[in-house]
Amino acid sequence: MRVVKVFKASKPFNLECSSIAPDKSISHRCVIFSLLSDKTSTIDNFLLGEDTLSSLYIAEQLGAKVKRDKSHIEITPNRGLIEPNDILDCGNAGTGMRLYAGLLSGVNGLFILTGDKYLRERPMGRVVKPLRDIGAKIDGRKNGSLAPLVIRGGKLKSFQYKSPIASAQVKSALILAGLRADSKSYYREDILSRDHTERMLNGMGADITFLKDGWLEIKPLKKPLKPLDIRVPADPSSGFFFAVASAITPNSSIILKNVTLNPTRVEAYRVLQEMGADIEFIEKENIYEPIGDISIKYNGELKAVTVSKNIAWLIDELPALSIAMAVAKGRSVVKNAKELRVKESDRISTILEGLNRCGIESVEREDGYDIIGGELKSATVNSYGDHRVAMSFAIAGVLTSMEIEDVACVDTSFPNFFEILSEISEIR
């Protein structure tokens, strides 16, 4: 097992960090949306990731060219893409499985998605029933409510949805379904989830449009889509953790760099700056999507905060918001939060036992969980396998030294973290 000692940083720091992992949300979607062209796709700064990798080489697999040089990457795809001749291994990669479900499931072939061993307990029956519903032959472990999926795709009819739950990876699976069904079809949530997806297709050319009464009204393609090219922005939800650093650390500072502005993927610093941070978002360019600088400066103490709306647009965040919510003054609540139970660990368990280990108090709901702030105290914590809660404790090490045990994880999604921190703090 992985064990990594973070040492409290002994000044003040004031950084501008370029180095950010490139978002990992978009780098999946450029994969999996390059091969509904048949032009070359051009990708810029894409995640060198475990699971972004795992995506690139099923895409492979499925037929298309793959040229690398570093993070510079051009997807040539087959014309139709091919049956292949082995399982597609998504990795530790939740978005990669359910965005492939949806793609394969209008394909003709049969296709295996199988992942690690904490993918394969990650419910999946979210994306099998509506996909089935709509003609997808799938089966699995559990009735397909887990991995291994044995997809046998073909024709789909169009469909009308409304998800229980707002997920951005069940809207996407649905999407990419909705593209190769018989007429439009149309997908509604109560709650808007990260819109990546449409935003994305719509600019190579898909016709995805938002209805007034909540809808999304997907029309299935008539011909290929045009070929992407992007430069992927930087993660605000790998950035988020120096965020909070910065946030937490007394006469610090940081700049994020061409990071994604995107309205759903930056409310955990909207939740920040209500708390008390000093946050400044400044706007560069918009084409797929909004990118430019956020601006995090130490603003004083930290206070509590209730966190309840808009959930889906900061599950992710959660994990290293607790962090800040630990040393805030009074006592914060996150309500609506079940997701969390359902990600790489049960994160309102593993986030809750940490902080306990740190000497902070809490209260578990089944939805969320209440954090009295207090004062960190240095302790042994374990992540479960889980990238974000790593990072998270990792993180807290800024104010009080601590031990994080399986951060192997933490190269999924942010291999040159630790590097970052180690401008910060001392890391062994």
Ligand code: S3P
Second form
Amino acid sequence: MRVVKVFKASKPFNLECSSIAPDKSISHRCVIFSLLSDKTSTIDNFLLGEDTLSSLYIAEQLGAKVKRDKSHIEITPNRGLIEPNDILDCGNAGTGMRLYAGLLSGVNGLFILTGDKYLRERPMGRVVKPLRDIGAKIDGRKNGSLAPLVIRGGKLKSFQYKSPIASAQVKSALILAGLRADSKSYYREDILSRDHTERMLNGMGADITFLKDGWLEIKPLKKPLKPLDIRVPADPSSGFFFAVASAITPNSSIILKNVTLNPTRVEAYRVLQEMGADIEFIEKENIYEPIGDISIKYNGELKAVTVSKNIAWLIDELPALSIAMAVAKGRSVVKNAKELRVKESDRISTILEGLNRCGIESVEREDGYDIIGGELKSATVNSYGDHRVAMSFAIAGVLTSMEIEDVACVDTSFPNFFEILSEISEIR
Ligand code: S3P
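Having seen the form predicted on its own, I'd like the form predicted together with the named molecule now, please.
Up next: the whole complex, starting with the chain shown before.
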């Protein structure tokens, strides 16, 4: 088990950072959506994390030709996806598994999707059930609620589906299925989840329209889509670890360069701003979505905050935000965040256990928690194999030295995380 010690920063830092990991959600989609074209897609700054590389290997197993030079990749799909001669391993990636399930349900052939021991315990019924309802033949452990998933792809019916959860993975799986259905389909969610899928597929020529009454209309594809030509922006969820480091370290600041500023992705920065950090968004261009820099400066002690709205827009940042809450003045409250329990770990329990080891008091609820701000103490914390939990406590180490157990998982989304952190703190 890989263990890392992060030592308290000996001085303030002022960084400009151009090497935050490329966006994970967009990188997965680049690979999967390139399979809907008949021409070569060109992707720059692709995330070379384990999660997205798993998606890329699956694309190759499905017949795509992949040329790769560091983070520049070119994907030329096979005409029609081919039935692979082995299982498809999504690694730790929920996005990979759920999006591929949606895509492959409509493709002739047998496909078996599996993943690591964590992914095999995460809920898959949320995509399996609606896909079965439109004719997909899918099975899996516990009557299809757990991977491995066995898919016998074939014809799909159109649908009108109101999702009980705001999940971009479920939405994207259904959109991919809808593109192969026999006529127009409709999808609805109570709160808009991240919308990279709609933006990117429409940019490639698909017809996915957000109707005035809140339904998303998906027209089946008549012909292959245009290929992608994209430079993946930096991942705001990865950048957020360093945003928190700056917001809690006196006289420090960071500028995160070329990050996606998609509103469904930067809500956590707005919460950190509400807590008192000095944050500025500088929009520079628009490639499928707004992209620019985010500047974060320490601005005195943070104050407690209540987070209960737009949870889908900051779900991935709640572990790091919890570190900010732990050192803020007062009691912070997180509500309506039950989804945290089914992420790479049960994040409500893994975050609170870690904070408890650091001497921070909290109250746990089924759908959230309270954190009573105080003084973080050095401790040894286990990540439980969850990359975002590992990185959040590593950031806490900048304030008060920390030992983190089981950090290999960081490679799933942010392989150069410790390299950047070492510009702030000593690491052993
Ligand atoms: C993702 C969607 C979110 C997010 C995950 C990536 C995506 O999950 O937590 O890290 O790329 O679509 P849900 O859609 O399950 O909420």
